[in-house]
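Only one chain is given next, in structure tokens, and it is the form predicted on its own.
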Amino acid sequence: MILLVENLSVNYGRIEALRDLSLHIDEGEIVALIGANGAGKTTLLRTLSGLVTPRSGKIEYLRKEITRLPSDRRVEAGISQVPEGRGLFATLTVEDNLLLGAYTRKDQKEIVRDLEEVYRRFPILKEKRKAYAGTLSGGQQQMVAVGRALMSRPKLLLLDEPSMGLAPVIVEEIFETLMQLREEGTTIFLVEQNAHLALDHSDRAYVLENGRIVQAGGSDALRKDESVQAAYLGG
């Protein structure tokens, strides 16, 4: 097991964003989290990344508790997030944005190799490496965001709404890359409002409503569940 979350609760003032949330992710899996806007999906990812401090509960990563571990230490340990909205530095070049993903690393030769690996995965980024990130299309920016996360050599990759606002052909390319990464041993936690997409590309899934996990199971089983169909699949 790579990640274990037990009874996690997060408050924003008096608002309870997550309530007694528990889940687990095994190594090598793609696990999806689906839910409506405002359900708490982004809050959960930000808490796993160390950007939000929980009120109570426990987070274990590779069987070590990291509930209070700073975010940069989590990156060093192998947890990397692709945030909703991409979070790029618009006035830096594509290459500078990618290299920021390796900010916790000191192995310069390996960093150069990993940069070339990102360019192999996303050839358009090599063409655009000297362009300012703010001048790229939405799909190219999402490729930079994924590439930046990969530059930290993550064992666990957290993705927040990777398909948002992208053309179908770009979404397909991004998700092909995710499937390749899983085949190469990266574990993926996918937060995605497009439930069809999430369930089609995951092994298991959790359904989050009002800060609570209300359903969990194999993605195929959830796709056939009448309540999931009615709420998320247009059934």
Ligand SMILES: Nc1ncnc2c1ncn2[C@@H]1O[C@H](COP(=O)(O)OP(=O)(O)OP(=O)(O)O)[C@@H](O)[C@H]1O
Contents of the next structure:
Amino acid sequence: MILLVENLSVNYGRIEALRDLSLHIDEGEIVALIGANGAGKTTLLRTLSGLVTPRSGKIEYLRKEITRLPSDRRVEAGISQVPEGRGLFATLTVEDNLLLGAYTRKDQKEIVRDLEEVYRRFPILKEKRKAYAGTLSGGQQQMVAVGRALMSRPKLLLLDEPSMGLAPVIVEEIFETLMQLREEGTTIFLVEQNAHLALDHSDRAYVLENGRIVQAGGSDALRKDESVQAAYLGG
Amino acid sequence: MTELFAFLLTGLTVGFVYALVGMGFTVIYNASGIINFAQGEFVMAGGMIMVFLLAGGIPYLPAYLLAIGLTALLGVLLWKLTDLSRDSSQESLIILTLGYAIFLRGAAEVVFDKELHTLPPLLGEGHLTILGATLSYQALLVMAASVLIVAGLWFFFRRTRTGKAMIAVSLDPDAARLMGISLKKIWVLSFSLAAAIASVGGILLTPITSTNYEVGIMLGLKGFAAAITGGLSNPFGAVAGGLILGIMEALVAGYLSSEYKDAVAFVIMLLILFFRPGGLFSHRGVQRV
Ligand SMILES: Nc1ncnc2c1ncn2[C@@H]1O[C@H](COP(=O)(O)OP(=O)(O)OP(=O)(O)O)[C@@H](O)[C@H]1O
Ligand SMILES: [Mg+2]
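I have the form predicted on its own already, so could you send the form predicted in complex with the named molecule?
Let's see the whole complex now, leading with the same chain.
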């Protein structure tokens, strides 16, 4: 098991964003989390990365408790996130953005190799490497965001709505990359509002409503589930 | 003509010190969103510590390094105070820096004294004559050192990993944390860097204008005006802002009256805040936060 979350509760002041949430992810899996606007998806990912401190509950990563570990130590340990809205550094170049993804690493030679690897995955980024990240198209920016997350050599990759606002062709390309990454051994936790997309590309899934997990199971089974169909798959 | 040139040289010399103080404002603001009103006191601390180290018989170079280092520590101490009250609003943190400024002035008065002090010029009393105007070696040194510092910072922000991490933090702190950048380290660095830069300004300026426990008030406000003029989140804008203020001041003092000199910075700052709140170099008149 790479990630274990037990009875996690997160508050923003008086607002309860996550309540008594438990889930787990095994190594090599793609696990999806679907849920409507404001369900608490982003809050969960931010808590997993250490940007938000939970009120109670426990997070274990590779059998070690990380509930209160600072965010930089989590990146070092192999948890990397592609945040909602991408979070690119708009006035830095594409290459600087990618290199910041390797901020916690010291192995300069390997970093250069991984940079080439990102350029191999997304050839357009090599062409644009001297451009300011903010000048790229939405799809190219998402590629930078994914490439940047890969530069830390993650064991567990968290993605917050990677399809948001992108044309279907680009979404296809991004998800193909995710499938490749899984082949290469990266474990993926995929947060999506687009339930079709998420269930089509995952092994298992959780359904989040109002800060609570209301359903869990194999993605195929969930796709056939009536209540999931009614709420998330347009009938 | 010679007169004008002499005024320009005076203005540039002081302007570079305003620039150094102003850069300190932007460096801290970028990293933490805090406007540090103790910035001028770091200039004072640099000069005063230097004066008393030399008086204590410590040779020039070690005294120099020690004065910069001790002032940087005062910067770290301020960071620690803001960190202890990190749950407070940005406004209360800014007021905290004002309190720290008052504390530093008081401490300087107690630890040192209330007298006016000066330092021997590093390169002696000599001067150059350019187009009939004289420029002391010390003024030349202020300019040269400032240019070096600005260039060094430029290199730091554009070319080094840590410098880019600082930019990343200023652009999007959460995304920066997701890169594994520790905000705490960046904050400590920004406070110590801002204090160190200011202390160099203080040490270099003291042989020209003298120093006492209170000089930080005006220098801090002028540096703040420089930062506002150039844009609060733009270190290199602050350099331009500082030079503009320094030159305008020197011209006003030269052609009108030195009584109006100190008003210049504030008039310019108010004009900027009215007509270009993001600073001279902003594209849309907006700024961070
Ligand atoms: N910084 C914050 N302060 C206060 N409340 C917040 C904050 N961030 C989120 N919330 C609230 O917490 C709840 C969960 O928000 P969250 O962003 O995690 O949802 P989400 O599932 O990611 O939604 P979306 O699909 O819109 O991205 C919402 O009610 C939201 O209004
Ligand atoms: Mg969200």
